[in-house]
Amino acid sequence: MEISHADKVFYPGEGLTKGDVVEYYRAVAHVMLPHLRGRPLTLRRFPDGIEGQGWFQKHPGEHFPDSIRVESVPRRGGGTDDYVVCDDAETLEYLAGQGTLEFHVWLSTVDAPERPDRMVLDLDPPDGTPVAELRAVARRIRDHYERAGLTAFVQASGGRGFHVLAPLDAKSDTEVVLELSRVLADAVAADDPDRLTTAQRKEKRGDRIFLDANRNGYAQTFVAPYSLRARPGAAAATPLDWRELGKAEPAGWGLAKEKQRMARKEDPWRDLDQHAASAEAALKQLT
């Protein structure tokens, strides 16, 4: 696929161009696509790079070709919304060529939008939080997941924190999964209320780490594994082995480093669905 304006600078601080971004997504497509396939996408587009205007795009553009898969998904309150679904490398490359830097996915699929097969807690730290503390909190979340019968997977977000995800069997509805995520977040926060919080209002959080369960609501998203982030540094959201967490930084894998990593390493989340568990059973363990 020919990319127009491939020399346009997208990340000025790193000297990375649109062509570099498209080439990155070509290089990681084999590990990224399993995490995109079948899921409604929200795109974060910056056609003129991160210093230009950017926006979140939930619905397909009128100029998108017919080869791009589009699916109608029920809207709460009635009606439907159309979403792009990225099932193949050609679609991924096309979307990158349209200035998509970030790919955000639902925690459910277009075939079963009301039955999530993922649950995630997002660590949102205040400025100045030591990364060692974030690592310790991620491990604490893992321990709570395991006590509920869930298998925990960790991702460096490419931003400020970590995501801790559990695969689910897609047999429980969104409300059950959201309740489970909130119960887990509250339990983790109760371990260390001076440093952790689930308070929704920023002014009530103080200097504590926010454990965000809101991404588990209907039509909510989290940043897809291997997606770049639209911020200086060009870091990628990076799935990790738990043994890697001890040296991991939330934004520790820039574009070039991520390409090198995935050229020599298998995806740490490749067997994620083999560990799918019941959200209802986990909730019963906790309540």
The other form holds:
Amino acid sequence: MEISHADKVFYPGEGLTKGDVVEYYRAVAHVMLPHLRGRPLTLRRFPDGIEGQGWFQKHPGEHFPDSIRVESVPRRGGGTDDYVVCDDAETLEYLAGQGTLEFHVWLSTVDAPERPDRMVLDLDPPDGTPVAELRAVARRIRDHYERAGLTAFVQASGGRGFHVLAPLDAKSDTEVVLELSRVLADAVAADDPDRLTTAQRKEKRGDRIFLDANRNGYAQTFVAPYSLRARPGAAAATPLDWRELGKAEPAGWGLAKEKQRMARKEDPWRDLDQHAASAEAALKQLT
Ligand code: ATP
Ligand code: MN
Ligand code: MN
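Having gone through the form predicted on its own, I am curious about the other one (the form predicted in complex with ligand ATP); can you provide its structure?
Time for the whole complex; same chain goes first.
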């Protein structure tokens, strides 16, 4: 595929161009695509690089070619919305060529939008939080998941925090999954209320780490594994083995390192669907 303006600088601090970005997505497609396939996407596009104008794009551009899969998904409150779905390397490359730096995915697929097959807790730390503490919170979340019969997977967000995800059997409704995620977040926060909070209002959080369950609501997204971030550093959202967490930073690895890493390493999240569990059963266990 011919990429226009491949020399345009997208990450000035790292001297990385649009061509480097497209090349990155080509290189990680084999590990990234399983996490995009079938899911409504929100694209975060920066056609002039991270210092130019950027926006979250929920719906397909009018000029997108017919080869790009578009699916209509029910909208809460009636009607439908069209979303781009990325099932293959050609689409990934095309979207990267359109200046998409970040790919955000739903926790359900277009075939069953109201039956999430993922649940995620997003750890949002205040400035100055030691990374060791953040790692310990991620492990604490894993313990709570396991007690509820869920298998926990962790990723560095490529930004400031970690995401702890559990695969689900896609048999429970969004509301059950959202309730489960809130019960879990509250239980984790109750272990250490001086340091952890689930308060929706920022003023109430103080200097505590926010355990964000809101990603589990209908039509909400989280950043897809291996997506770059549109921030200085050109970091990628990075799935981790639990034993890698001890040395991982929330910013994960930069574009070049991530590309090298995934050329020789298997995806730490490759077994996700083999561990799919029931949200309903987990909720019963906890309440
Ligand atoms: P960090 O570790 O720095 O918090 P993050 O990816 O977790 O990185 P958040 O700000 O916590 O970033 O947001 C969580 C997720 O919410 C994002 O990854 C994205 O999928 C979604 N999101 C946030 N803002 C928007 C928005 N304006 N439009 C669409 N989705 C959004
Ligand atoms: Mn976050
Ligand atoms: Mn958040």
